[in-house]
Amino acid sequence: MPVVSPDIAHRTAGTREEPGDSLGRLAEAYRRIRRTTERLVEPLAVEDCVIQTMEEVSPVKWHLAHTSWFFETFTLRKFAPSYALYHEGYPYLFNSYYVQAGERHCRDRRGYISRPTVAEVMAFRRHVDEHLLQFIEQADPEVAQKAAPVIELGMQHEQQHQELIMTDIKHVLSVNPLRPVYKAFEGEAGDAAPQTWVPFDAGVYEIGHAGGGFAFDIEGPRHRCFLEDFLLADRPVTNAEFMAFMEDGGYRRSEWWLSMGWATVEERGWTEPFYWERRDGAWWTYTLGGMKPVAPNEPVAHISYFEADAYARWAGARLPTEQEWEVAMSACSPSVEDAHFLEDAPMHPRPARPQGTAGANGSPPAGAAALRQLYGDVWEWTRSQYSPYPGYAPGEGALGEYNGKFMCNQFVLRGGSCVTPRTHIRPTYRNFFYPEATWQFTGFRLARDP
């Protein structure tokens, strides 16, 4: 099973919970996460929810159905013998990549499906909610305890799709010449403090999830790694800094690019970051709040690995490894409460706060004197290939396909973004994308050898 998580009945350190208490909390967490998904969809029209604008972008309606299919398939159909399949065609339409779970509809044709309607998908969600909550409340406690880790995996899976809903709908709205607004917001001013470098000593470090809460299987096993001395930039690269790269011929000079990166630049005609466009001599960008001038002090976002790597070479630096990133995170221990996530308006990267200033909840963020924005705002590319940790083995069955089978030709990102749910992120979280991907809120910070 692709989770590294203790029995949910024993999650609180130093106490022993009754099974009913832990299952009650599980039910409440389930309700909260499912409500959050539906609140994200409230600003959208039905027409917004059925469009697919590229293969990587799924219609909102599909996300709403797929997350429900996940609970139906891996919890209700496995642990509730009396449960009857809601619709015999839904497993085919709403399975994603779980080969062992059955045949699947083509990913690039999800936008072709006008039926079931959005209303019918919402009825499917209500049906699954009713039966899953009934299962938690009425099932034999021993059976419910066995199902609890799968339900928790399903909730984490839904939070991943909450982020995907926001990144996908941004792309959907952006291709509309009217540049519709998902939700209006005002930009946030920020400092233009020069980037500084934070040193870290060579040594043997432990990384990976150590237990004590939920984690995906790829976050473990915990293991040792040796690092040489390195320096890490105190914040991500900003729009203004990336503009300097562009003005120096960044997209015209091949010497800074990996061969595959330069081939992608030529093939796709890249001349600026994704969502940027030139208007009357100034750079503008599409946001979930509509078109806005590019704010110089915000972290640059929607950057591919290729672009991040090219900028780093131009700047005389490099991207950090994921091991360096996690060691730095552990040393600074920033608070997720002071970071900018899905729950915080706007759903757009904000400028780095001056060192030592109060965070989102009014308290000085831990580690503020060293590194900023390790959590939230933009996912940060590392130069580490997405590969297994020593001793890793995927679980058996369809759920074993969740992460492990994608360990090829992708790079690891860390830290979460402005559309990542706050309760979904942790220091050991490993995201991964193909190096040409740009539709996610992806940015980067620099590393350097002494």
The other form holds:
4 protein chains.
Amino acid sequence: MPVVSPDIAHRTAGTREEPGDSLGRLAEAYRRIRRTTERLVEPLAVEDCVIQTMEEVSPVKWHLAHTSWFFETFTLRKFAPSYALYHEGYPYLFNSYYVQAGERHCRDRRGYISRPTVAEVMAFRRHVDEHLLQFIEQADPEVAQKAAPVIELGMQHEQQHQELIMTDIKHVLSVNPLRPVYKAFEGEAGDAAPQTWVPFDAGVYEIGHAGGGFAFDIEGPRHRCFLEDFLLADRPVTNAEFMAFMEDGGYRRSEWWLSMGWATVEERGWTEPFYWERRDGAWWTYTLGGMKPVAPNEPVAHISYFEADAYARWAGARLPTEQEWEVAMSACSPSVEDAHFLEDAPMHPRPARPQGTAGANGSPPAGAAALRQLYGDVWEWTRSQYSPYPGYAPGEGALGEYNGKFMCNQFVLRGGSCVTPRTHIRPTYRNFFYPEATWQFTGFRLARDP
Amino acid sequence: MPVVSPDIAHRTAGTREEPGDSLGRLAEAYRRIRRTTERLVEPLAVEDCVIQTMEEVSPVKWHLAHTSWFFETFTLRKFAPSYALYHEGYPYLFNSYYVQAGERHCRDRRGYISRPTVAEVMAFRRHVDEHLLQFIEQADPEVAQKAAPVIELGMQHEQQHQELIMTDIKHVLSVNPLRPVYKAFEGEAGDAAPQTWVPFDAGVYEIGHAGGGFAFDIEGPRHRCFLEDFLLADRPVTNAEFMAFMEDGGYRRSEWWLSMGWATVEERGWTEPFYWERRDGAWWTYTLGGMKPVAPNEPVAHISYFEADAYARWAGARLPTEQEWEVAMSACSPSVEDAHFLEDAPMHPRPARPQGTAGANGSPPAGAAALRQLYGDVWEWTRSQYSPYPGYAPGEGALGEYNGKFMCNQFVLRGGSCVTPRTHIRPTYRNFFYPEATWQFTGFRLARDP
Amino acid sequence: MPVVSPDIAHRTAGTREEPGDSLGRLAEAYRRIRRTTERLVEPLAVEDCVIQTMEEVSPVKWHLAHTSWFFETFTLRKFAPSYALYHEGYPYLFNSYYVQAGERHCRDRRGYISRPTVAEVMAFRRHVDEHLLQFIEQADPEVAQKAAPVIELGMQHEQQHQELIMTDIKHVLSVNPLRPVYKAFEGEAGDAAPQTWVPFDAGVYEIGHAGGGFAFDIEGPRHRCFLEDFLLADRPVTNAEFMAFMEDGGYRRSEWWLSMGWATVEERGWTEPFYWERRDGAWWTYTLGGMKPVAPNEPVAHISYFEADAYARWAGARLPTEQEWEVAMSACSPSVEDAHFLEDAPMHPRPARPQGTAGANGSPPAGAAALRQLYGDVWEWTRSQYSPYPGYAPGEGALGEYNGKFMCNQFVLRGGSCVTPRTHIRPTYRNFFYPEATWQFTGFRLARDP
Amino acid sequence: MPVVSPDIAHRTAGTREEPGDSLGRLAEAYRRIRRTTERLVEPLAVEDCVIQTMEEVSPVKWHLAHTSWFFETFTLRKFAPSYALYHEGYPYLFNSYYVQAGERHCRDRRGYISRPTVAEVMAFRRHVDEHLLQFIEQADPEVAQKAAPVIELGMQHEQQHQELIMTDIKHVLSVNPLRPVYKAFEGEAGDAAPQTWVPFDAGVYEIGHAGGGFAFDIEGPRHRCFLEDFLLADRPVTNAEFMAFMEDGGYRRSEWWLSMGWATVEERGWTEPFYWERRDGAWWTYTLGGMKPVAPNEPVAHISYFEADAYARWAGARLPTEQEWEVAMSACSPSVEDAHFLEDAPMHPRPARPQGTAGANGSPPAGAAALRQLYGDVWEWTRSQYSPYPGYAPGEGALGEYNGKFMCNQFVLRGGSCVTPRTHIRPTYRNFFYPEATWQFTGFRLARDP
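What does the same protein look like in the form predicted in complex with a further copy of the same chain, given that the last one was the form predicted alone?
Below is the entire complex, every chain and molecule, led by the chain shown above.
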């Protein structure tokens, strides 16, 4: 998953407004994002926030502290001269990957740290919030202008951890035989309409971020690429469709799988999607609302690249490249005017919509009737391995070191999921995970050659 | 470590008193032991009670629940017909090794379980306590007489977990870079008097439990053994003595080590005892009172069998057999009249006492002047691999399955440590651990041939 | 590494000649390739041919048998009705990855099989040769026409195993502390001329195999791609240049490495290229001619993708994409008229040539003066992760299953090495390995953006 | 398994004869033992002698070289001043555990070494033989007297490796799906007579080597021990008896197994003894004569301690201690007058003999009628973990370092197997292996309390 970078060249310089106004809006957005994080953890017990149930999962407590460490390290300690380090042990404990920001505690031992307690971490958050808001209000305008993009980075970063909090707590609760519920919800019944293919023509296209809003360094530079003719499915693959693959021996027949995928199936004993469970002849799945019967009309989720790729081969199709995906979606991207924060996210993939009601946030996009369900329910695997765009250069310093470091053995996912903050979704966004990852809300959409 | 067993043949039948009196005392002892456990966890935060920092360590929360599950399963559900299971998910979560008592949750994933919360576990404890005390008070006398030995077993079992709570929480706090303090204490300064050798004669001796109090099945049957002449040290090896071994290349020279011991040294990179740390040219160690300089006059602790054995070879001596140890100690065993529960245990190994003040609990034993420091500070490794005594037969059923299952690749330790409940210490007690174990308060005493 | 496939659509149908002539040439080529394989193993002792020194390495004996199994299985048993299986145990032992061709012996246990002996395997080879040549000579012309492409596939396959025999035996001999010599050779002294950059213009290019000779399925279909402006180095990076990277802390400073690359450096303790060794302050390397001082002017070899990528970042450059490489090389591809079999291959990377003498086989290509050293010394890592070309579809059946299965976590290499058979080198060839692989003769060439 | 040590105090000094005679006999015995080793490998192909099929197994080539290295290092280089090292690379390659004899090649990589070839190793053997025999003949008598015990040690050591050659080559051939035959043999049909119990009385016994022939240091010193009453089976457990255990769920029911034993069963998926295989509803086993039906009347072999111990518990019995075993066997030890070298060993466990024909070598022992089958077919597991006898002190220097190093996590086996050289069998011999070991010819005999 990408993290923020200081490369702010992607912002459109021309849209700047009066400093005072923009700082006021920044403070307001900061308050709202931080509050959102805290509302996410309200349903949890202290005990839920401490443990780490697999290496990829971090304790909720760690997320709460790490996002605050980010603001303290890259904003307060850098731009606010009078700011004193809150606790000298915290930078070591709450740094994640930023090698250049100093030594850090081992990722796979975050669940071994009982102190600081959750209450102490919340006090740390409040401390950072107070000083950061005070800084925005009182700082010299020139300094504030320099710090503003870094604060915006921190907010984007916090939104990424909001999504991780949700996927991690889902795992934490799921491994408990008591299967606790995060928040009850009701599923929507019904069948999905059949998938249809939408055609796109060969040609030279421009892709990548074009300015006019925040973007990560790896989303640019904008550049040209050549695409041959292709067809793209109008919605992601559903649970019902995936069950047909399973019934046809999907997890037992090697011929559809990548060699490494099949080795993973055998080594881990995969016989169904992650979180699925057989009960009395029916498929159930663990959700943030507890155990539920698998809904046929919902997009299949928690699917690895290997499973998506095998399904596509079984179906006589393939996964799209990230270029194909972006070209198709950019043509019909929804307006995000009414998008909100994660507290408004669905928390569970929504069923495939009836024809004509597409949109990441429910609003029907102009001119995108062909594509019925856009994105915002499950991250969509592409067949593109994660590589730099032509002309890409990573940012400088600790903040720039992150994204380029992972351009190896990862596949690109596009779109966004039911636990992605709504303002964090855009068609140029490049998410990436290793091909066996399943603990995110990951699904896929088919493509094929004409 | 042994656990309780239903083999109560070791109790001396002749010492029975009036049922009413004895049940009253049982209830009183039960209350006191359960209260002791809860007092042990008072200094802890909820977060400390949830995590598992290595496979051998269990979360404190698990210990609190498991000991209650033991009383619920083997007393209430067996002898109290009207008792209803408190929670149907708990037996699976809180069973440990008792295969015959049903399926159980994996030991190495106890730290993945956030629910029930600590508060919910404490409610479970109170529920069990109420019903168990009510049962003792109101049960039919015949039924109560049958249940009484099982309740006593449960109390012995709880005492074992009191020791484990202390050793486990020590590990949990120690891995935190912030090095939290469980309870502050002051060390005692000074040097230890030189070790002297106490001679014992060859002959046929009787060892093993002789009746007259509680004992585990593996402590018997009492039987004869032949010992050649031997000499035993009058106190355990101290930190100062162990440092001399280290300075002579103890951890760098393979010639003193067992082959498997040396492999362990190399694989784990051991260069000093567990919990020790070099700071500015001096040795420090993590204790329940936080980081402290290593005290020269204290018994060395957290020592594996491999280290004890290598030290002994370096010192031109050897470890005693468990038979030698028991024969020597039985001759001078302290009275335990004034012994108390774990809240009175020292929580840290005491320095070697000045001549003439030996005793597990501080009281000078009659006729044991030769052995200056008896036991009760560190468990003492013997060179005896853990095997059954002649004529040993394990008890029946779930409670009997435990002890005999571990007679392989473990060494016997004798005595008791600074976190062993005082009433849980006796000269026939056979503790056992695998030879690389270091997270218990384990030390050793030298022996040699004439 | 790709293997042969039955997709022969890439051959230019128009160039067919008289059947009799072409079958005669096929027989002659078959004889020559098989003889080459056997000449490669002549310097070896029986003992050298049996062992497997790491999972990627196969015993030479296995290569000798497997290539014969390939002809027996896919030609003789399929097209020669009277042919009887040579030994019923061999198909199980000598199948490699071909799941559809039946069960197979574990790859990582090939070194556990002492029988059949080397002599028995050579008898199997002779048996297959006799029957195959007889088949070519006597078969019904129609059947022979069907079998011919499969025989050609088998010959391409055998050439791939010729390269593997050389890289595997290099490893086998290298792990022996006696450091045996495969075949003595003399290095060429001198310094390499400085690298220069050759510019290429942005535009839509065609790449992929265009017909007119053998190619693997994954080399096609030919298709269009868009490239932005780029610069390519006129020769691979040399040992002297790589040593400058090492002296600047190349293996000690994480900032130039991919995250997974740095983890590999730390886990495996890499401090120099594979096969290098420090002796008396100088770098030596194991070669097929024994231990030699590292020659400054030779291309650095046995380099993983991680090392190549880190070097490029250190040098302020990057690796080329496979599209850039192919576009550049296709413009100046050498004629291969005088190319020969592996017995004529150099067996060690040749030094960077003086300006104006480029070519895979030494002949200066027309119009390629700018690119001084083409390919044929070391395989060249590209930054392209191994993916299908647009429109790619794998072949049918056992022979088609191979190449598409590995499109995950592998990087493409282009060119060919000093142990690649000369006729096996062409600009569209797509080799691939996982990024930590070093036991092949792998090097790299720099690229950069204008 | 014990190895030779220089502690020759166990030899009875009084039985010395004239130096010339004794040296002549030494030379003759040396020649014969060395020739035996070479006859053992005659049926093998060169390829069989190179590979290592699991860590415990060494290549036959290594055994041939290592035993010669032993004579070169500890006799020729120490006592023959003019002797020059044969090859400077060999000591590193062919040292095994002797840390004090210098650096050594990793045990688990012995199968990675193709050179020296088998022919070169045989030349090394001949070289050592010539110089050693010349040394015995020509050395100064005083020097020869000093060297003689070390030569005898080397011969004992070579006999141990004769047994290992046979068990290792059995494994090497067994893993080959072609299942090659080492040497054909015919089994003996029939059923075994029922087992009977032989009683022994409680009392103080002397055990350990008493002088009068060669013994390892760990067989002494002779000392007293006290045994309670016990009963010992008159023969080892047979295949038929073990099959009854299997049919009763022996490998499926945890209640009879040690905890670590059951973990081993689950981890390795054990469902039958090592080398057994189910074919068409019957049990077959790999033998040095190839695949054979399991013979009901033969002692069960290739049994781990865990399996032996579980069987005993299932049978309501236990394994004997090594003291019980030695006391019982010493009373009826066969004369070894007519015992010979390994070429006369049976190479496969013989069936339980009819009553009255006991004996390690077939000769009925005087006064041992009660014990029908003594030892010499399978090593017999005892319940004794391998520990030093009272008063044991290891020898000095490299040769003394071995045996005491393994007193941890190993169990003692007594007797000798069908591939133990006949002169290498005696009632005080203490063999030892870790409890999961199965690649030796290991079986067991039951004991029980009255």
